[in-house]
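As a starting point, one isolated chain is supplied in structure tokens, in the form predicted on its own.
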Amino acid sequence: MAWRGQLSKNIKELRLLMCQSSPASSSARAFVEKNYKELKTLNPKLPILIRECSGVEPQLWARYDLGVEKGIKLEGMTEPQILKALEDLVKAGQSLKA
């Protein structure tokens, strides 16, 4: 899992969008409570917004160079779904770099 450490790489920022209490943002709040510490050790200078309101549907978004964004909507995915939607993120990165 090494593209984890290249988020900043890859990456400006990314924001996960949730619901505190909605079942459809339950997989996004385990990810993040899995995930956050590691991803944010690895990329101390990343950005890495957690947003959460009440009702709305689970996103995660990455801003890359020149202010380009890509989401993707998180509903329905179970916590590794998202880590490999995450992952693709990254790679879309590179691919605008390139």
Given for the second form:
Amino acid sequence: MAWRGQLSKNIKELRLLMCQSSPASSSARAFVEKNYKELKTLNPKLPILIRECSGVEPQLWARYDLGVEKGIKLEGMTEPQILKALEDLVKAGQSLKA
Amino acid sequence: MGLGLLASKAIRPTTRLINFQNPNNLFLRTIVSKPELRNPEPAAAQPEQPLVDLSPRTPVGGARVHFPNPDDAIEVFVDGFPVKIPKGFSVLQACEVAGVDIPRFCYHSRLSIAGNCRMCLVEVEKSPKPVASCAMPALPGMKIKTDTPVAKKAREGVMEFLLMNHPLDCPICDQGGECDLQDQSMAFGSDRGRFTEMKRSVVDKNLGPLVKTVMTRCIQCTRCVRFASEVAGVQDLGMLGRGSGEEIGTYVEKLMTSELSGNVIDICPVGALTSKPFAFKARNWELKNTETIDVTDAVGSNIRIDSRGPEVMRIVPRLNEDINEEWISDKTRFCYDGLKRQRLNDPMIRGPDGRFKPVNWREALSVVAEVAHQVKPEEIVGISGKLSDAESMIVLKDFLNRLGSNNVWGEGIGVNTNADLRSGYIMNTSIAGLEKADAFLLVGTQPRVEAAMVNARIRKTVTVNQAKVGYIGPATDFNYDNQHLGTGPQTLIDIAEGRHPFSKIISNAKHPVIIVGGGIFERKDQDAIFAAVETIAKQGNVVRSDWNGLNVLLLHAAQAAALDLGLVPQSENSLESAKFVYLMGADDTNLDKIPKDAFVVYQGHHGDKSVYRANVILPAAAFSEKEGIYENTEGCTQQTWPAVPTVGDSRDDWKIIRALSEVAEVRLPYDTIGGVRARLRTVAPNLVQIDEREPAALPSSLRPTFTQKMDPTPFGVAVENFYMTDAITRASKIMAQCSAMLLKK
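Okay, that's the form predicted on its own, but what's the structure of the form predicted together with its partner chain?
Next comes the full complex, this chain leading.
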């Protein structure tokens, strides 16, 4: 899980959008409750913007250098799958740099 | 009315004679307007007749009735219509539920009941006299009659008494056209008067630069006195004298020093208290009304801008029970003359001689774009101001991100600010929710100057619930009982560790509220302070599933949206090493930090502080001239609407940056306001839910605690001068007068 500490190297900003109550966002909420603390501790300078809004489908967005952004819809994903999606976004950032 | 009076005077000399001879001459001996009112018989208890329509009618103003306890509902009959009302309602309220608007002067739903104008008299069956409906509690089975000869005659009589000493100077009165007395005398008054004596006159009082008084017009409804003592919390106004010598005043000559004093203009039913800056400026029917949002503080008070042509003539409040009820602060109401002064109307470039030269947009943008490309991306810094709307902030952020810079932040947001969880920076209790609270801990916040409307809510809660207030911060003025616990973070630690007596009060409270001031975001040790606050919250059970009492009270209109969009400084000293600084309405940034050789672009609507340092000026629209999204301190998104056209060659903020991005060859992918809002939806979707308050469900306690040393420096004063906090209010002459006369030095 070394990639977690590398977040701030490849990503400039991480954004998680979700609904406060809908079942579609439940795994995204669980993801935040479980992983946010660790991610933030490992990457204290990286903004991880968690934005709650009713009726929004859960999404994960990463902003890379020069304003390039990538987003993934999280609907139907389980909490480990979201972690995997995040890892993919980090890797995508690595390949962007290379 | 005026004509009727003249007519009655003209015929008076003969009236008495004829009356004696011919008492039935209705035309000459009329006391009341209609023949059937001459000898009103109390409406007899009518035999049960089949009523045509007993379906419930629409309550006045679409009012909804809340039954605190459904068992306590009682039924009364208003003009034969049965209505269900909760116990404790007055007759007047029952009539309102039944859809009957009772005329009134002294009664105001947000103030205590005085019952002294007698205008709301109605007939109640089995009652020997008409009753003042505002002061009479409704009883089960009461039969209220609002449309009978007795009620009508009573109103006519009261009206005649009120007009006896009222000057009838409507043609030169600023209240004309929106005067309760004028309207009600048209609707309920007699068509002539019988008063020939001298009218009484009262000396005008000097209440300061905001409220103009013409005390002769006063009808002694005492609304202003009750407002001052109950809502504003100042004991300045009172009633002096008795009988015809009765007058409203301050006893000793004194100015009204409340931040809410302008509201007495709205509640005054006549023209006794009117707006001084608006005096003789316009008639209310010539004005165009635009319903919009205030931006002078983070409350987002709902306002109506009244404009005539290109000029904002006045600002009045709009009803919003969740935010400002029906009040606004003086800064909101009277800052509008700042919109006409010091405006930037042309793009300008500073020449080698240090003087600004007006240029066209094409030239200005190409100069800015060229410089932006000459510097390294990490030397680019963008700062958004206190009044920026969400659209312009996201466009600024996208633009600088595309140039490769991450140094974009909003004013009032310091380094180390954690904007990850919304619950960490909004007012989670909501402004209306504060009314439930029974204990407040104010940490480094002076709500009276930072957010006057929130302070009015706290005051309401303190008076209604007897809530305890503890305050940590520099000595300041409160208009309710409070305990000054200390000045610095040390007190916070004492409370967190349970050594302070106030920690008992918090843990014993059912609905405790902690409010942290927005000034905290400028402190380097904010994480440590938030950690201490979280500890107090945990011990006092402040955050639970049904109640979230942990709040941050922000300072500026743009702050909540800036935090939502992630406009947070990423590193220290980025401003000190900047070569290209983009100030978007940022006037309260420390300009000394900007290096001498940096190129500064100022985009904004006022020639305020930052213009002195700017190399290029790009004129933008003020809040009264554009459509912009603002989020208030409780996380409620609202929108401004353009009331007046833009000044000169200025443009909307987001359009300027969008155009600049094209010249700088990093074209942003949207070119309509709809496109910008679609972009907002992918960053902070709550910002496009207009007029909705999106609560934050994830608690701020999820944030990791960094071991940070707490700085023992006492909390500072976030707002030095209530009347002058931003570019608009600093340009306002009225606000300058207020600061000179009303601030306690």
